[in-house]
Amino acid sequence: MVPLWQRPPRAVYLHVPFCRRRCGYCNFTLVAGRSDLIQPYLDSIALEMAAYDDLPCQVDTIFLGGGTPSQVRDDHWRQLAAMLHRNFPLSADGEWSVEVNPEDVDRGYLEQLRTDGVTRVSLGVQSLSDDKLRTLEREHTGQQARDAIQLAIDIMDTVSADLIFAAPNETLSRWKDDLASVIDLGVDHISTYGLTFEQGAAFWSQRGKGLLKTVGEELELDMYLLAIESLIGAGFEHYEISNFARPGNRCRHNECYWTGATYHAIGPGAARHLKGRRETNHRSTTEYLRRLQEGRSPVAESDEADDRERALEVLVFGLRRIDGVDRDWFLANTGFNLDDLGGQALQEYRGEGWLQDDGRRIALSRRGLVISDSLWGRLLAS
């Protein structure tokens, strides 16, 4: 049996670290207002390729996020299609998702994409509520959402949305009115995140300063119960913590992350899941482009685990999964028996109700979703 983390790759992320602006609540790998670095960087995303010994590579899935991947356009997006073509082929019945901004989206721009084998876009809608979006410092309207939304199901296979809630001064119904509004445009797939405050961005000193009225954490929690029973409600299938698809549409990029597979990732702060080892690049865009310029090696971390905590990290995503673990499908794929490598941690999330145990798998309960993020530490020192 070949554990899941040594298997070959059948997936790749590739991190586009171009934004027009930072939003306040981010502090994700970017530079803002850079486009003159747009041509660098793709020459240093060939340059990191060229040093795998294992390209091409098929694969299933490929992701590109950011960023903003609708910032490289034109002449750069063809010369970025064309590097993922010669090195990552896709399968005949893969999926290749690319994040799009709403205020990006243009008839010419989203075939471009079809014709190139794309076959998925996520927009980072984040809200159709103007003052909303404002109060977020996003660039587009709510009127710019929709007829990005609508334009994007006429043309592209699959359309996901991604929704924040929690922001400041949002009140359970404004969320209800959001969650609504997206629904009825029809997408396919809606992700819902509750707005984060990240040491870095600026909403974090503001909040620092009394400047943002954040909501509480019972509010915060109600939202959060209220999109899965709207979505549920609609037709979508509850399938991770963030995630809704209709059926047939879940995001099988990201279900490769929520089993355990391996994959590449290419590009500033992409972290890749190779041979058991875990790699994180340089997270400056402009340190990255220095380094292989320079014909270094762009990985800032690495971590090479042993079979035991490889396991463990499985087991953690895969409760991610609404669906949960299955006890033979996870034996099968790790070699480890999952309640004695859980061990007093999963005797004791089940004592608390956090975790359903039908014999044959376990999944977080409804309580042990709302908690979730506190359960990993402790099973993964088991």
Second form
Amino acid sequence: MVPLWQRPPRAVYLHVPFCRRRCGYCNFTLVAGRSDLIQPYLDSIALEMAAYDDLPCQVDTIFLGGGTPSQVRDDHWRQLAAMLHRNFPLSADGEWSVEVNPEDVDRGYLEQLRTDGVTRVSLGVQSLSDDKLRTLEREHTGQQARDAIQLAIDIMDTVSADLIFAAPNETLSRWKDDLASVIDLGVDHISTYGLTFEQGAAFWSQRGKGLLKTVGEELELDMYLLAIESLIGAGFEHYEISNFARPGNRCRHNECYWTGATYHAIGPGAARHLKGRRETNHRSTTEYLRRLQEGRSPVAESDEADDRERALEVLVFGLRRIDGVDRDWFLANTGFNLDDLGGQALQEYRGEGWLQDDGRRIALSRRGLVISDSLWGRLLAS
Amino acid sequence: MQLVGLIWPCNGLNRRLSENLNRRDGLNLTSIPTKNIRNFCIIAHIDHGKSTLADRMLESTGTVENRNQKTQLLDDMELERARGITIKARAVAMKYRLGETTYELNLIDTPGHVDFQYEVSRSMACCEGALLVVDAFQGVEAQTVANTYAAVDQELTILPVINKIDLQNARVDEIIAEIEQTLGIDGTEAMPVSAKTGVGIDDLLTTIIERVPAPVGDPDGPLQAMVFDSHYDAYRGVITYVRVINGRLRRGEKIRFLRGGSTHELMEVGQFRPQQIACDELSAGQVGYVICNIKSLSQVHVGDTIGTVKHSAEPLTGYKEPNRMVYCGLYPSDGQDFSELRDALNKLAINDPSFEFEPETSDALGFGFRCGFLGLLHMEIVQQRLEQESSVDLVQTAPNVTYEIALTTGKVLEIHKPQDVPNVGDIEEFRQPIVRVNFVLPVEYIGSTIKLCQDRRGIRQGTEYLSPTRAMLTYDLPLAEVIYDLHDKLKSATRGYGTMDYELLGYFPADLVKLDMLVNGKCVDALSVICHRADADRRGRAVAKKLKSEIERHMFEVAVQAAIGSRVIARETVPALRKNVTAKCYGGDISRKKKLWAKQREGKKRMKSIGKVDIPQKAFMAVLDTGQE
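Can you swap the form predicted alone for the form predicted in complex with the partner chain?
Expanding to the full complex; the earlier chain stays at the top.
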């Protein structure tokens, strides 16, 4: 048996670091207002791809994340698409996702994406309420978001919307409205995130100075539970902690991450998993560009684990999937017996009711789901 | 030959220098008759200039030259210098010519802090006189009072000295009135000096010779020498400080510690001038040192008497075992460091016989040591030394005083830790140490100080007005109430102007209980405290609250309870963690999260687990929270 982490990759992630401006909650790898760097960036990712000896490599999924991939337009887009076609040809029935901001959406752009092979757009909607969008320092209005969703549904195979909850001053009923509107608009997939305060984001220091009022843990929990209930009620499958899809519309690319698969990654701050090794490119876009122009490796961090640790990773990240982890699948794909590996921690978590176990499969219970971050550390140390 | 680069304590080089000096000068202080010897100490409140005055006298008598002085020659260890407190007594022999006669003046330095009261009393027992130094601006303070009373008890001749008369705001006349009023000493005898400028020092030296009585011992009588201090020298072993009361100490002779019982050969006798200078003998009335190849300070007891091996005289009176009043547990943060901590404590104990420790086990903290100290300052000093001299991370439990428990069986237990308190049914009487505290403060702070004492169950013994603006309050207080924070509280209640000192009165019965802290139903031994029954509710609530704030939320509810026996008197709940789920986890987050979790695991290692509850080390000091404002 070849374990998961030694198998050849069937996925590629491309990080596109450009944004018009940085939103208050964001600490991602990006450069704001530097469209002048798009061409050097395209040149650099070409250099990065050229350095791999296994390309072209056929893949089942491509994901363009950001930043804002929809900032790369027209000729720049054509260069990018061509590069991907050449190096990462998509298999028949493959999935190609692109993150798109509502304010960038127009018919021509979406049709171009579709023509070039993109199957799925993930819209950075965040909310349909103007107030909340302003609080989050987003560039678009609620109406722009509605229009973008409708247009995307019209043109693309699969449309996903990202929603943020627990924004400063948000109430449960406002959140309910957001959920209902997005469901009504008919998206196929919803990713929903509680607002987090990250070091390096503007909100972090604003909260520190008492300028931003957080909604509180209880309300945030209620909002999360409301999302689960409403979306399941509307026919969505809750398939990962923060991801919901109508049947047949799960994001296959993201499922790679949670099932321990290997994947290529290109661009600043991009993280890859190849041959049992996890590597992350330098997070600074300018440093990334410099390194590649100078013929140096863009890799800033590298982490090689032993097989046991890798199998534990598969277990921990696999449990983020609501379906959980199947014992037979686990043994066949990692070479480890799940119960031997997770030992005492699993037993205790079952006892506490944080895990459910039907004998074949273990999965988070609802109670375990909401405190799941407290479970991983110990499990990983098993 | 000059003494160049004199440093203190003496090292090998200085020893050689002093031996040369001895031969060349042919100095022989020992030929001085008893009637020309004066032994005295200096008593003063902290910062009233004791050490500076001593330095000035050393200089005026030519014992040291000004340029060779390191300021405050009598304070030895670096730590003492850093804290500005004299911990160990020292003795310096000075030669001073008055008219046709050469006198030997022995200055015995005394520790200034109440923790070292016993050492003070032994040092004073070696003197016939005491200089009472009072700051010309600050006036009489609490320590001045306490030490003067001690000197009166020893029947010393007291010479009042008003120091710092060079100060612009010196108020000499008022201070003289205070001295008369408080201490009952004739103010007309007060000598104004400035140790800083040297004004009045020669007069002072003359007065010492005229007024301090000469020793009355018999050089030809049976040997009796009082041990008043000792220190450990890495090269020479224990150096024992003595005052010969009767007879002679001669190099090469055999002696016996009459209390300790050990017998030794005198390898060297000598005096500090201020460096060690050997001589052939020390005779009745003289103060100096002996070296007898002793390897541990634990063999030499302050207050012991040196006598002859055969037909020895009676030991001198006043000897006591060191009285450890404060105990705390010291545990290595990392259980692996246990033996390293033991080595470090052993090393400290060699240099400090009044510090003791023994292994103890706590369910909560694992293997560690219960350590006994003379007082809270002593505890802090030992801790600081541990930190400086070893690399072990420590968890310290809250300090407690020693209690006495009379059992129904008639047996009396000495209790050094709350865990040792027996079942309520077996206790006939629970006794705690009571101290008499003198506060000296400006009159406008009397009210706030009285409140401070009342809150701590103090019993007022009296109020005396030192002057129209200053008063002395006397209270009897439980030592436990005094040691934790009374000094700090006094300073804030009196804007820094109040001073205090205290002496132990003894053990007295009180309505005391053992207050236990339970975490999820499990008693955490290291968190138990002994307190007054009437304070238990307030204390229990305060500690439970404090613990609640120190314990992080777990995935389950954590109940923190305070209990007396089986009766719960306070409860706080650390609510269960309701939500801990990070939304996003995609490709790049995997490595990042793995690092984060590894870091969290490291953090947990530094906590102590009680059942499934992780308790941070800081929480073990939570029991000091008295719930008082």
